[in-house]
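Shown next as structure tokens: one chain only, the form predicted on its own.
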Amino acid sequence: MNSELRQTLEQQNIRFVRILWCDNANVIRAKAFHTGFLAEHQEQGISISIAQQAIPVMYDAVAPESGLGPVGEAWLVPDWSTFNALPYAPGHARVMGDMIRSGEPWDLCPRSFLKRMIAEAETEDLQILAAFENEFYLLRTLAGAIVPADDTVFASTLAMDLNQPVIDGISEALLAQRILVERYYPESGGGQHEFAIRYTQALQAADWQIALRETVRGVALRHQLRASFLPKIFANQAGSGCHLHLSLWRQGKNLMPGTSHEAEGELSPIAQSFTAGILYHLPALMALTTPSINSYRRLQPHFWSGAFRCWGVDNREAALRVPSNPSPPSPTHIELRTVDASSNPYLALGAVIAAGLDGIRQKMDLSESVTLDPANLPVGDRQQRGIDRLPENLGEAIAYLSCNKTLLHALGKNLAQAFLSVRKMEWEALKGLTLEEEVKLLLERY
């Protein structure tokens, strides 16, 4: 392996190899490693401060009910089957790290939080395949202010063409690495755009996330232009989410549809307890899956974004849709709207899988679906049928996470402490801004 890797190397002529991790700030962090020293760090990783898994979005200083300090450390494994060199930026190469302690998968680790919740749903004989559909903005400085790079209307074609060189050099980045492009378009939002990746196995689909994030960006600056994640830019424009598609699998076989005549265009058994677990849990999965102070802003009632805890076949108004196909079998899969970028990809999917598998295990029955936006409902009807507005802020996400008994089990005691710990200390410090102050700090976060 060692001479295959220095050979691959020499090829592509890697001078330093980037080893990343995604803190529970949700930040994307790497250290890299000069290839001269392949030896040494090849299978040890390099280290970091286990304080790393405590700090804030807004400095690097840790979150002090974190259980973490200055004394103690982790190690940063790479895991050489997901190393790519970086088409935008020669001589570098990526791969991803496992955070290893005394020799053993450290229980703060995102990717290992998710590797083991992939292995809880194996003991059910499920396979989980997913895929992140992200939006963003390319933006450029225009008399000191952060302005849109185009000011277009969804799916226009001149925007198409406007920024063919960018897109084209994103999707030809992503298909160097491996990552398959499904499909792309211009979003509502002046600037805005949005790739759709191929759905794959669950931790695969979690690192494309984080290779995408950082490919859309280095790519734009090779373009003269700024790209974010962050879910609410500008107060006049449409937010930017990351919808989370998942299916279930046993044996090669897709268990989402509905397998009897009668059944035809509705969800298996398994599939609606699976999806009725997700729902039940929402509200305290929301503090992983839309974690920013931000997040927020993006999630009002008529914006498309789900702000209220339902499901429907074809709503883009409720948390959960359920697309269907032209054509059998429907429906293949469903989708979590109330999602974003600023998430960290291992949690925010390893959580909904630890919720899924909580409603097949609890035999949870799915509520009916809502064929219309929940925002035009009655208020006394959405309380008839069980439709709740979902968490408006990060403190109340914060609240229902810190008790709910199953995702903290899922999630371990330290990983949990460090997490709540930081999205608390997140909450208190900036709960108070405006949105021209967090777009400030967070713009280049996400």
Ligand code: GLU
Contents of the next structure:
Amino acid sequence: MNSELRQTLEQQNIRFVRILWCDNANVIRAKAFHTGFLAEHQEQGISISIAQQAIPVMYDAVAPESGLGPVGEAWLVPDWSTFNALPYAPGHARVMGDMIRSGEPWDLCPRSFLKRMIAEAETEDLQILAAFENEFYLLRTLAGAIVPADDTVFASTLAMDLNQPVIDGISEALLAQRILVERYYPESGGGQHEFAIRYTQALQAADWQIALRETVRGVALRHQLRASFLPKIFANQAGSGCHLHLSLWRQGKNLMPGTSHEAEGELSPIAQSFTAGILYHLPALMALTTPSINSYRRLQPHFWSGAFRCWGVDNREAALRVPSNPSPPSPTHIELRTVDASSNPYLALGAVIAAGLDGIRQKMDLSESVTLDPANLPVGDRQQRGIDRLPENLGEAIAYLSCNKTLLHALGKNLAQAFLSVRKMEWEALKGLTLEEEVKLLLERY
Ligand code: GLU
Ligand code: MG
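So the form predicted on its own is up there; where is the form predicted together with the named molecule?
Now the complete complex, all chains and molecules, led by this one.
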């Protein structure tokens, strides 16, 4: 292995290998080692302070309630199956790191948390396939201000022509990393774009989400542009979601479609319970799926962002959309829209799996499909149908997570404590900011 890897690194002229992690503030970070010292780093990786899992998004300071401090190391051990040379940073490569302490996966490691939830699903003989569908803005600087790279509308072919070099660059860079690009189109906001990549096993889907965030930004930089996945940058333009597509499988069979051919978009009983579990836990899940102070500016009624706790076939205002297909099998998956790319994909996906499994184990019933924009229903009708407005700020979502036994148990005591302490520190420090101040701080974090 050592000599094979060395050969690959030499052939591709790699000088630095970046070992990545995504922290509890959902910032992607890396430490890199020089390939001259491969032997030392190949197996054991690079150490980081355990306090790295206690750092909020604003600055590098340790969250006081995290249970973590300056003493103690975790090892970022490369998962070489995720190795890729970086098309947008020639001479550098990327590998995802698992956090290891005393030879074991550290209970605060987000990637290991997702692995635990995947294993939990396996105990029910269930496999989860997933895809993160990203929207993001391409931006440029004009007289010191950050502005959208263009002024176009949804699916504008002009936007395609204007941005072809950077879009082709992103797509080629993704394909070079064997990330399958399925669809691309300009989104509603001027300068806003969307990439749909192929669904894959849950762990790889989360790895691809990190790779995509990195690749979009890296390629944009080479085109003198900035890219941002921040959920809401401009008050009067569309926000950026990161809808999470999910399907349940057993021994190679997709378990999502129901058996009746009359009911279009009918989910199977197990898929109904899985979906019901996600909806049941959604207010608490949001601390993980829409975890930024800025996330809640996106989650407005009438903006197709999933601001209401309900589901509906082909309903883009529901938190959970069941997309129908023109011919069977239909549906093949569900789409959780109350997700954005300021989330740590390992934590978000792992927690969604935990919520769905709880639905299956408790045999939860799925409410009725909602076939209109819930914001257009009188409040009384909404209440009667159990369609709640979801948390309107990060503080509310934190409060829901803090008392959600299922999710706290899934995360485990130490990860839950560190994660919540970081969320609380951010909420306290940032809750008074204006949109402009938020954007100034967060634009290039995500
Ligand atoms: N931009 C919308 C959001 O915030 C989604 C628009 C769409 O693709 O349906 O999620
Ligand atoms: Mg979209």
